[in-house]
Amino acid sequence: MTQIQPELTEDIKKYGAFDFTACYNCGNCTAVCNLTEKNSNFPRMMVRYSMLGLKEEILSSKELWMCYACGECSDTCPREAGPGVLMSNLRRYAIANYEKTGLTRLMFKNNPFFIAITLILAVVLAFFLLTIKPDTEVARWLFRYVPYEVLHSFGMGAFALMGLSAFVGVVVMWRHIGKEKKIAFTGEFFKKAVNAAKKVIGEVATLKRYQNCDSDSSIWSKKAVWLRPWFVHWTIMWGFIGLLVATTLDFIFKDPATTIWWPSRILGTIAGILMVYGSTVALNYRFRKITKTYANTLMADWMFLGFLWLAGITGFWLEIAVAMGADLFINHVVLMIHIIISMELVILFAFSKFAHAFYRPLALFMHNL
């Protein structure tokens, strides 16, 4: 049975939402949205759920993840209720509820805690990386003070926690979204599932739905393609994926650490350019507060984009240092910074805004199915 929870409204606002209670249900936000479909009526529906305190309806909604936060609904809202901003913050709220350790909830709502936990985890996990290849100069220095076994065990535990939290989060989301549908695993179901998966892969690869946000009335329709939000998002996403693949290949095939393995270097360079470009433009939009969506940026958003940008810049620094054979102290410092930032992005994957990378595809899959 659906339960109305009036206190939910105030709880949602703690995730950074505007005064969405100013909404008088005119429906303008849904009318101007190019992504709304007959069976996915948002953001108006999500505003009503939030005002009525319908928590279960929010957590079981696929529509919450259909939105790409272009911000046009917020910019044209006659009551300045920020429906697009609410959609972004409801996704944070949903991530915090799908993730069961409570870390996500604290990190989104408590900035000092967020800063403290990210720094502590990042440093420890960066040291853990050195235990994988203990023959480096920095690793030998480190193991004089902290036993190898301690760092390795702690690092393995942290990665296991991240993986387990991500898995549990996906299961919880699946149960919320699919609880009212009885799935019969027949041949017809698997055929539909394959088609749904193909659509999701196509969307992830091209962000075709996101491109539909650039309507004639949108401020983005007047800008070059490479400045539009969908392209900026695309460069960040594929830049990160490319760097992750390049780093994995580099770690497996490059030995000793000073040699250059060209396939991973070329892939890493291209991916790094994409990620630095995308994160630079995204940060610029937030500094300039170009729309209400970009103006409503939480500490978690700033740190996520900032870390992506720093990971790319320090990566290029190290690439140049290796190419020039410059074995300087400053390069070891940059290496440590690069490792710390990269490990933080990985370990906080399930506990931060980054988690939408697996929640959104799952919601799209269920929607297509």
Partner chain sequence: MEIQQETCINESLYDVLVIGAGIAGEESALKLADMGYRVLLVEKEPSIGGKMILLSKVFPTLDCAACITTPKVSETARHPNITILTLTEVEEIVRDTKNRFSVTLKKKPRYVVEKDCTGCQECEKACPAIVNDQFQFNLTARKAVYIPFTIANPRVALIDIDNCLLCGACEKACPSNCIDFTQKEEQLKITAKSVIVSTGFKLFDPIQIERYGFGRYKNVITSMQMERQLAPTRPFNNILRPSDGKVPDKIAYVFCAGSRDHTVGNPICSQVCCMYSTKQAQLLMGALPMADVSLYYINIRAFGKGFDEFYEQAKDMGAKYVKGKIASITEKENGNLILRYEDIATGKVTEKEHDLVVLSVGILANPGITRVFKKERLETDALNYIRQTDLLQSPAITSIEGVFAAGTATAPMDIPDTIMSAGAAATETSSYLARLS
Given for the second form:
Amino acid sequence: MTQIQPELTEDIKKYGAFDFTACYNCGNCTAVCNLTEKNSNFPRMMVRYSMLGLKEEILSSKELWMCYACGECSDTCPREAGPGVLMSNLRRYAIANYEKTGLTRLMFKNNPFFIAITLILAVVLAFFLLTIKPDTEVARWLFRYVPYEVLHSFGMGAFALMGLSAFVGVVVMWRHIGKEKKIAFTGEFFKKAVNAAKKVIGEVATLKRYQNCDSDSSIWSKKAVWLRPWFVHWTIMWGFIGLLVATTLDFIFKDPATTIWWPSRILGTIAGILMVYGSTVALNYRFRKITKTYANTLMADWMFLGFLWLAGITGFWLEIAVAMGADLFINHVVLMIHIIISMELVILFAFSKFAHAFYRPLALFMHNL
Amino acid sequence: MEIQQETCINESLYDVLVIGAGIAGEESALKLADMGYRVLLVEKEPSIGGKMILLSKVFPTLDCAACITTPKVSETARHPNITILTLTEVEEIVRDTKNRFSVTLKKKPRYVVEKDCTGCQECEKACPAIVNDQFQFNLTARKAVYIPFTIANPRVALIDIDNCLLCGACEKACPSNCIDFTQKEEQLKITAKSVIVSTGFKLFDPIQIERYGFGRYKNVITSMQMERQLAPTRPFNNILRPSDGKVPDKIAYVFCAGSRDHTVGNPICSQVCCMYSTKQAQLLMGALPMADVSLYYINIRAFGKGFDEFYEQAKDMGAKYVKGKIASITEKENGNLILRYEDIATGKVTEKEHDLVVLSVGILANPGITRVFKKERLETDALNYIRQTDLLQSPAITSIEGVFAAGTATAPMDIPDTIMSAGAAATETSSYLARLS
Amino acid sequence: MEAKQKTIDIIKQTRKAAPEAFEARKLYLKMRKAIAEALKDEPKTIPQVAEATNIPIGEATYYMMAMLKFGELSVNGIDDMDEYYFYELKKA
Amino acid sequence: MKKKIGVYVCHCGGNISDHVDIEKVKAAVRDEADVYLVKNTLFACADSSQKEIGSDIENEHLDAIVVASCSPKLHLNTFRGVAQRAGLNPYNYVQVNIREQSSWAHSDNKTGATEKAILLVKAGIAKAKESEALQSLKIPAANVVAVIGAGVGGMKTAIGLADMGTEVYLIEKDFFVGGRTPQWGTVSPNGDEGAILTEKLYKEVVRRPNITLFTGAELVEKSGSIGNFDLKIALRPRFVSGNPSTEAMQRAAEACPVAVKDDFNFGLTNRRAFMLPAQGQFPQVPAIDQSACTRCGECTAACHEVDLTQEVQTITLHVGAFVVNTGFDPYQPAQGEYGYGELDNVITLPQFRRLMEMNESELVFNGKKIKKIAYIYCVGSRQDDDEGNTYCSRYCCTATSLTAVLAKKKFGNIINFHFNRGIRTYGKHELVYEAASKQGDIFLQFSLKSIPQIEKRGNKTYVKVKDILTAGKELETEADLIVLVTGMVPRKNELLAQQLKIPTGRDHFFNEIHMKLRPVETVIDGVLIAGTCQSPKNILETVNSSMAAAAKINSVLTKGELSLEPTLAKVNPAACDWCDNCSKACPFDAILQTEINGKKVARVNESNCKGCGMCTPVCPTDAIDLAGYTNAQVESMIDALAEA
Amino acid sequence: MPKILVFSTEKISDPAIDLAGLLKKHYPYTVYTISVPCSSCIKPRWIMHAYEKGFDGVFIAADGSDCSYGESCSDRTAEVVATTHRLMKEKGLKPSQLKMAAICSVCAEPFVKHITSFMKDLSQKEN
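Given the form predicted on its own above, I would also like to look at the protein as it appears in the form predicted together with its partner chain.
In what comes next, the whole complex appears, and the chain from above leads the way.
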């Protein structure tokens, strides 16, 4: 016997979906979606859970993570209940519930708080960075005001913090979905796990399911591949991963900001181009509200995309500056911005929309078990 | 002689002008004529009887629509107090003196002398021009000179001049010499003390819902097309699917095609589709005993007298009702169709194959008539139906004094409700006329 | 009476028939000829006619139903599967 | 027997003459006995032909004519008109259909078609020979209508009729008019108030001089038939005369020591035997409930208008027709149905509407603040065959959705749970359902096989359901109040049913003759039905049907006389032995028993007879015939057709 | 060729028979129609009279549920048929010589089908 908790509906609405109670349960959304399968039905059942306030059902559903928010369901919903929008916002709801500090919850539900924390973090970072003594030993002019060593250890710290909270979130999610799916660690588990992992990697690499999403849509099927949402998402994702790897390599070899022909620099450049392209197109779609999904852009989306775009743009600025050897004050300012934004991205990774980057693969993995 | 007749009409003063000769218009006209008022009934189509005369049988009694309509139609046509003008549209209505409407009518030429035509159809046989038959909802063809359908009233031919080859064959063939290509569009001016708007509804055009493939997939048809196939005056020799003339054996009904749907701008329920589909299902099961009929619905609106019992009866007969809105239809090579939906009872996405799909299309407002009212505005509601200014107490009253509304001009409704509303409009009009004098 | 017989000539002075109407007529004649040819020897179902004439089956259905309506075809039984009716030319 | 028959055979252009040899037909019938002239004509219906036939009748003194042409459906009335204009009784005209039923039907066989045409014409001549001049019967009719029931529907019928010039007696059983509408409070999404609606209508009713309103009135006797009914009406005493002041009324009510359950509030509160009209009930004059009053006389002191000596009065009325508009009763749940009568927080939807009216800003029931409300739909509707009402009550889905919206709007912090069986907000009512869902109401759907279970645990009530919309998941919620959405049943009125004998359907509602052709008429001529006594309806639909009934009956009575088709049954009293077969066979109550010279025989009430002839085959002595279809006529036609 | 007398009704089945002619749906010409207001008013003696005078079959084109005189029509018509069958038995006539079917006002095709098959039955029996 499951108790209906209507109060929860109000809570869910605070994550951004307002109209889902208009749903009259026709099931159009589920059937119109290209990604629903025989044993995974969404979004209607998620709408239903939200209306009834069935929290456990929401937190333990892998279906939430199988959606790529193409928006077809929202566009064709006869009651304009925005099932696709609800899916996006339920993911926030889930992230906020997996993440145990409560920080995410606050940031998602409370825009001023979100802006405030971003700004405070920026100020703290700036203060921290600026009060440290200049490093004279590193020859490169770029690190005159912000010593590379400091950046290095600071970065390590940020990564560790992010890693820890991500880990906690992952464990929480595993427990919710695992209970629902009754996963047991038997001998067979590992064989299945390998298979599942392969599938997830394949999916992440190609976004094959996401491609299905767009191929049937009345809007996207008419557009060129490089303008379709899956490709935009792919560029942002791989751009970011590429940059992450490049930065990590920089850390490991402790020789950043050298010639652009250095392999990690080449990787960084390509990844940067992808990321800037992707985030530019995505921001453009959201500004133009070209589908219901894009029309429903929340603070977290703007922040996230904006940060990625800024990080990319400032990165290229610096690259050009280094290549030209332009030891100008303005370039130091840009570096400062670049560092702050990148750091914020990493620090907030587990507490923001960004967190879907590890929740989604995990859900897919569990789905394939 | 003809000129005389025209002036006769020109100078006529009618008590009531009824616009639209469907069942609502007929009922109002008949009631008022019985009370002794002079009624002018104007119809833009070549024959009267509206949509109902085209139906097969009617729910929930399953009596044949023609048996019910034709007596009313001929009673209307025969009534000494009713003047009928077919192929006529209202161009302008203006209140001139305080309580009179001066009305301008445009009568399109029939190119056939109505009173001389015997309905022998010799002209049709002779005519070489082939046109889609709109009264069979394009399932088959007709000639350019044609009688709309067998039970049309008046049962008189007309020439579709836009598709006419101007060969003159009909004129040669006509035994009663009634073809007359010299007829011109006429403008008539009449005066009426009151007006009843009974202009009915428009059918939803499912071409708007691309996912259903109507217009692309031949075997996706509208419920009106199925209605014609089930009627005794049907276009085919039996119930056949249009792609290849096969007798269908797995038929699907898609409910709420164009109703309860914000994405097509019609958020309300059309009130009749559930029941007419249920009726068609029963008739299909009778006509094709081997056929499977599945009906995909959101909610069943079986609300009227005897409706729910009728729905239960259809289930008992073997109609499969499936709760779940059809999201999309795709066509297979052999013309069969795959329907994708969420089976709400199980919560699972399901795909089912059918060889004929009927879209239970909804009904929409038909507000064109509001444009003819000059000086005063005939108001409509948010859904473009004529606004009933005193909804609960006097449903027939509109925003213009002396102008009343009957039938589906004000809201979707079924036949009994339409007849009632037409009766109410008659009372309202009669009371108004009594107040005038 | 005499004057009336020529009303077609009067209207011809002011209006021309639409080219589409002639096209439709031509197409119908073509289809009708092909269908009649296919049904010359024996009754056939619509798919059989379509195959024999190479007319797309949907169009064959439409035109055969029109011919049926105009009294040029008649129904002659149904196939073994109770799926397709046979049609034959009506004898004049 | 007619002696001078004129026969006209029509070519119908070539429609007939192409397949029927007209000359042969003429030749074959020319020598028939009593045929005076035979002519052929190119178009019998043409103006010139009509004139020719007319002058033949006049000049040749024809006593019957036969036109052999097309279907009588087309031109029967045309030629009847020709006959009448020429001074021949239209029923001495016979039309023979040799087009649809001969030339066209047998266009493949000219000989056959001709042969058939000849026989058909001969049969027509035979019929003409036997034809009788019939006069359509005219009876005076009172343009007066008794409208029974003064709810919204009855008042609308009365107003409509009065405005069209019909005299109306508006007869209400209760002491107050308004019916169910004032009990509902807000009745539409636009905020229309039931009480205000009835107030407006009541004012309209009293304003019209040609409406006479009787309250506390019941029909006790009825005789006669359409156009002329005689009725006896019993008027129950109100025990209050004149118009007491509001204060006096209040004082008297307070003084009254007898408390009974208040029907207006569906028993949620008590009232006194001294009844005060509620808001929306009219006239605003009190009445004393005779069944509860102990005649203690306490009220007389407080209110001088009280008069306990009043007695039942009987009056007689003469009317032309009835419109029955007796309305509905809310379905009364059985003891224990969803906990009704057992749990103290289970009430019906009408009760809940009263509760909403009685609470100002906070919703309180039995001293407990209400937040979560569970509505259980289809109580008393759509039940199993053997259990009760199988029909859908039509108004409840919309009414409940609207109630939920209004409750939330009025009391704020409300959560509505709708346990339904598929929401049926048809037409524009869909918007009400949408508004309810948009405000966050929770809709749960169950099937008749697994209805919601109500459980009391501690002092909390829970509703449990297998929700179809959540793939059959078992769900449970707490509810502070459970509202049973009860359907409509026809209002009980046995006396009236006895008097008027209107047939009812399986659902016990009154039955119309034909839902589409004659939706407000019953098989009893002159007795019309409207509103919810016919089937569940909302206010708009009730008003429409009530006004439709007004239009129908006014169009019949307005001329002051009724013209009856002369095709009626006729009894031959000499042959009749009164066995009752014919009267049982008659669906229209048109055959009565009468005495002629001491012999019990059947008599046809011509104003009720519809000319169907159902009575004729059942007569064992062949004593009853239908005019125009007598044995002589039909058998002589058969003789003619049987000729080789 | 056998001769059939058809009793049709003015409002319902007669229009169907007219429609059959209008649509040029041919049936044997030895079918003659007498139309009456309602199928429940056909007297058994008329039917018997027809057999006496040489008709081979009688067909009642009944109103069925479309009857405008009310629901009892079908039952009453059935009674007429039952009574007639009794009378026919007495006279040694085969029950199959009397047929009844409900014919709606546009049931032209069913009418022609009924009548042709009736004709077939009658001629087979004669042989």
